[in-house]
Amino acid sequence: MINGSKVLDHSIRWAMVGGGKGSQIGYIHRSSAQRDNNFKLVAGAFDINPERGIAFGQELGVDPDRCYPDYQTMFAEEAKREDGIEAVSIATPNGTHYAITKAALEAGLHVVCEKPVCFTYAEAEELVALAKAKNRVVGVTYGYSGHQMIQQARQMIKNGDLGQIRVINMSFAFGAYNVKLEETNPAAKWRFDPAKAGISFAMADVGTHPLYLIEAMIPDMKIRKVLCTKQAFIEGRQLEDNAFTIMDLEGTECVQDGAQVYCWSSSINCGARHGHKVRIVGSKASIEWDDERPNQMSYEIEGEPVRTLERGAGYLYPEARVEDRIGGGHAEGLFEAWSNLYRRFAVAMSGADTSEYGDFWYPSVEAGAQGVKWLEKCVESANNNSVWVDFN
């Protein structure tokens, strides 16, 4: 069980780019990173408006001399200090992720980046190679993967509890953009601008989340081809607000050849708060997880009563109990999930002992690259009358 003690010999000196005042995602980064004292916020370039960013940094308790007008200045000035930053988190609009991540790696920094890490798979491959050459960690904030029941699902599939996987039905289909929210909400406006958001909205913003969850649950999963249809239901939008994707899988130890994945990515699902669910159907049993009820997972064996597995219970696999922060029965949520990921990022960045995990993993730059590749293939299919497109 995690009790808040550091897993490192010192707190990683850490900075943020973006995540300024009023940023919901900025707050969850700061709260989660510093939860276990493995990171310490010592610098930042928090806002595109330098004066506003510097003022906000001081509100957070950051030394005024280390509140910078932009990331380029921050990387250059911090490199001159003996106590300069060692890692940076990037919480800015999508169109800036590639340039900032590349600059951070070139400055010798570890990186935690919002998804997508870049716009094209070619850029993603470049970041993968650069991270390897610089021997630096790039973590991607697929935050839902920090929930402990995702680790339980991974171990159940690995140990054959479900048999071979045949069908995966997943969705992230919420309803908040069922109206033209971007006309009155500046924070929403950039999400439908291809110059700032890239080639996709619904699939990039939410569809890649369940995609990474199933990749985490089934590490040997291999996509053979994809078929996608997408649409913007709200007039005037340049990017889709709804999409359906089918994926055909190759056979592996855990996956039956020809298995299929069905993914609904949407922002116009009226009345749905999140609609983020994953159901995995095997030859022996099925499991289902809903991110609005993250502490439970349904386990269904044909011909037997449905079981509800509970976070923190003694019958779970040991790997699923490593990151317990409070006894079973107490609800844990997204802040705990992100804290678990930041703890893993810290372990990876420092090279600390991973033996307590039994099965150590985190959403890496390779996972981020896979998500970008998936987006490219989905858009290629949809733009060509929804034909099957080879994934490799």
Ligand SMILES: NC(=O)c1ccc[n+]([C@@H]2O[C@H](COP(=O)([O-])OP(=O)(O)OC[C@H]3O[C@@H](n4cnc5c(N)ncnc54)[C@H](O)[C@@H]3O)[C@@H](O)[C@H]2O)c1
The other form holds:
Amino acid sequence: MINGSKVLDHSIRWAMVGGGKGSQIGYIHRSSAQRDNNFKLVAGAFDINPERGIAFGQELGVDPDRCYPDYQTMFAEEAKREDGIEAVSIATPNGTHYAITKAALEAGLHVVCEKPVCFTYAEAEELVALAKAKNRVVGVTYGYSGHQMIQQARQMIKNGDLGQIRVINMSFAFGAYNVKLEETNPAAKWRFDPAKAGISFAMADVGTHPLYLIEAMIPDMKIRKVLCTKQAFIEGRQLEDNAFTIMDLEGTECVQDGAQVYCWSSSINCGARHGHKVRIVGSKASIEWDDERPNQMSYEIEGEPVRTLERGAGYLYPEARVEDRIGGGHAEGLFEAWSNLYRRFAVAMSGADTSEYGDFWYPSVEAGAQGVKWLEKCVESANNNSVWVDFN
Ligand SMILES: NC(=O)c1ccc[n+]([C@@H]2O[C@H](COP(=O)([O-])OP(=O)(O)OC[C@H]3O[C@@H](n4cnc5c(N)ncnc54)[C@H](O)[C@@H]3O)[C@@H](O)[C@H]2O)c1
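Structure of the form predicted in complex with this ligand, given the form predicted on its own:
To see the whole picture, the full complex is given below, headed by that same chain.
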């Protein structure tokens, strides 16, 4: 159970790039990183507009001398201080992630980066190698993976409760962009600009989330090939607002050879809030998880009544109870899931003992690289009349 005690003897001196006032994702980074006192926000370059970023840093209580106009100045100035920053989180638009992550690693910092970590798989491999050479952690905020039921699914699959996996049906299909939001909302504009967003919108923005969930649930999963179709239903969009991907899987201990994964990534699914669901069908049983009801998971054995597993319950695998914060019955949500990930990032950065977890993992730079590779392969398939494309 987590009770707020630090994993290190001190809070990691931590900064943010981006996540400025009015940004979508900045607050959850700050609140989750600092939830268990593992990180303390001491510096930042919070905004593309230096004045706005400096003013916002002060509103957050950061020392005015450590509110910087840009990340380059921050990394240079902080390196001169004895109490300089040790880690940085990057919550800026996609097109900046690679350069900022690279600069942070070169400055000897641990990094938490938003997805996608970069635009190309070649860049991703470079970041993987740099993180290794510098002996630094790069965590990627696939935040939903911090929910306790994801740990439960991972343990159930590992222990053979589902048998061999045959089919995965998953989606992250929401509806907010069924109108041209980018014309009225400035924060939506960069998402359809390939120079700022990369080669994909719907798949990069949301499809990579269920992809990482199944990678976390099934660590030995191996994609053999992918087939993708993508569309921009709203006129004038340069990037897709809807896509379907089928993946063909290799046989492994947990996966039957030829298992099929179906992934719907969409931003035009009228009426849906997130529409983020994963159903895993095995030879013995199926499980299904929905991010809008994250404390529950359906466990369905053929011929028996459907069971609903509940977060915090004594019958879960011990690994799924390590990060319980308030006991079963109370609803935990996305903030707790992110706090769990930030706690794991702190454990990884500190080199602290991971034995309490039994099975310690976190979304790493390798996972980020896998997401970037998946996007490249999906776009390659879609652009070639939706042919099957080898994954490796
Ligand atoms: N993990 C998740 O669940 C999740 C959810 C939403 C967004 N995201 C990702 O988070 C990132 C940010 O998304 P958002 O929705 O918060 O975007 P946003 O446009 O709402 O906010 C971006 C912030 O970054 C600042 N910024 C831009 N360039 C900068 C620079 N060079 N230096 C410093 N600050 C800079 C902007 O001023 C703004 O404050 C994106 O990569 C997005 O894909 C992840």
